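Take a look at this one chain, the form predicted alone, written out in structure tokens.
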Amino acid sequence: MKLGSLEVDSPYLLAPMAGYTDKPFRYICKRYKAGLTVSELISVNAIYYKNTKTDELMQKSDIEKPFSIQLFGADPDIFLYAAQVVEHRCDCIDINAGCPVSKVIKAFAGSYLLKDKKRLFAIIDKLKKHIKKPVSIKLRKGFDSYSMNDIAFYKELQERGIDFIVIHPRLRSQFFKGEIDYEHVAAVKEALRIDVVVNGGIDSVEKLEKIKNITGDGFFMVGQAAIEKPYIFEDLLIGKDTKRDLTFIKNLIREHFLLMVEHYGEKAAVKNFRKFFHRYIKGINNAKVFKSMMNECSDSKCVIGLINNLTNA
């Protein structure tokens, strides 16, 4: 099947998470069937000083096909560089115009797009203009109640050639609480030619229904979800939610880990790994006491012994 143009095996995506989508998880993910997987949102301005530190958040591995790099910023000319840069190491570009984070906010970039949509437009042209590779953009359906996105938009948007759209049915305003707007996707999807991806509250097959009961069928991309349960985009193929046993729950933490330590070295690995421990673990018998002990680990003997050691009892 086709988003866009790009050739997917699977119309469930994975979302971009500032700390979360970086390689060994999305490996995770795509070895779980995620249609689509995208970077951490990455700074224009990272890759035109040239931060060390970004070509990390880019490296992604072989089975990683196609690959998204999202991009945030706020000066066209920056951001126009920053896609040229990366273009060789993606299938497309993903502008950021969702990120509702104060320091993205004033830095002009992120959700704040939605206000300045001249300033949008004019990074727009440039990568169209410029890059071959496909350009898409996620986004929320508006910075705050006074101004929301309308359909003229949304088909200004087609009109410059985006490849294909990802709504959060959300204001900035709300960040990551409140009611979803699917009718909003629903209208959107409905008004336009290209794809529209909806994004936001897709944590089970059940739920899925019920949003497509509003948007139709299409393209869906999950996010938190997927950090507790990164076998989430299987269960949607199959239409059914799975339970996972504990022995299955421990080797995908224990490879999960283990492909953090291949790929940040042990010492970060074990720091950057607690988050996603946290995660997993979540709802068995003495997840606190396991929690607080992982937090205490500071080597991999010390993590897959905690691995080994997880019980229901």
Ligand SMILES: Cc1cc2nc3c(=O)[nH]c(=O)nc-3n(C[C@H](O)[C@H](O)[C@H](O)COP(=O)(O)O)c2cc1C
Second form
Amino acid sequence: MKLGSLEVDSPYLLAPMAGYTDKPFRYICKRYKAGLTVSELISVNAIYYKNTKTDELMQKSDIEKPFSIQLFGADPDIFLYAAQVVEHRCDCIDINAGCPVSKVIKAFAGSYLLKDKKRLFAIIDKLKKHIKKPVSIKLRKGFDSYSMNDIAFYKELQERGIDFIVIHPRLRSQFFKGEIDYEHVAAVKEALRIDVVVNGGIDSVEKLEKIKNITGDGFFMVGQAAIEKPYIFEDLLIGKDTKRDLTFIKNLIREHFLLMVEHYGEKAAVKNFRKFFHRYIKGINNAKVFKSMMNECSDSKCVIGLINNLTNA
Ligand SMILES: Cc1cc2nc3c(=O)[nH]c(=O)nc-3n(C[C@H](O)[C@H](O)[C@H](O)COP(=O)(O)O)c2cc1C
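Okay, that is the form predicted alone; can I get the form predicted in complex with the ligand now?
Expanding to the full complex; the earlier chain stays at the top.
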């Protein structure tokens, strides 16, 4: 099936998440059949000033196809420069117009672009003129209740050549909490020719069905639920919420950790894996004890020992 001009195997896509959607985690989600993987947001200024850390964020595994790189920034020329630098490393460039974090807003980027549409359109026009790969945008339904996106705005994005739009239908002022306005996405889908992806709150097949009753079929992007159960993409595809047994979960945790060791080296992997480990073991007996033991681990042997000792009894 086609998402814009990208060939994808599944309509269920992995959302970009800073601090989580690195190469090892995206690989795991792809193996569980995520239709598209996206890098976390990457600063166009960091690319412009050749910050070496950005290279790590853009590394991808061989199975990630299609793979999108998400950029955030405010200056249209620097945005274009960065997009040209990374274009050969991905199948799509995604513009971040949704990030609610104050540091990003103060730099006139992320969801600030929904208040400064002139700047947003200038970025889009530059990219569409000079970038050959598809250009998508991920945004919120508005910055605050005084500046909700209207249909004319979405039509303008379409006319300027955006290939597809991902909507997390909350306001910037809501951050990651509160009501998710799926009706907003339904109205945009109805009005546009291009693909519109629904994002926010999808954590089970049951929930997806409820959302589909409002938005209709199409493309859906999953964020936080994938951190707890990356196999959610497979569940959504087969249309059944599965309960995986402890052996499966332990194998999954072990595989993920070893991929992180390969990617980051042992010391950084142990540190970076903690947040994933805490999410994976939610609901397991003595989770609290395992969490604090994990926080004390400083080498792979300790982490693997902990994983092996996880028990439901
Ligand atoms: C820890 C975290 C980091 C995030 N980082 C990004 C990001 O880099 N780029 C982006 O567009 N959205 C980011 N988001 C927003 C998610 O992509 C998504 O829109 C939001 O979590 C709602 O989807 P969900 O309910 O499925 O998690 C982030 C969300 C979280 C929780």
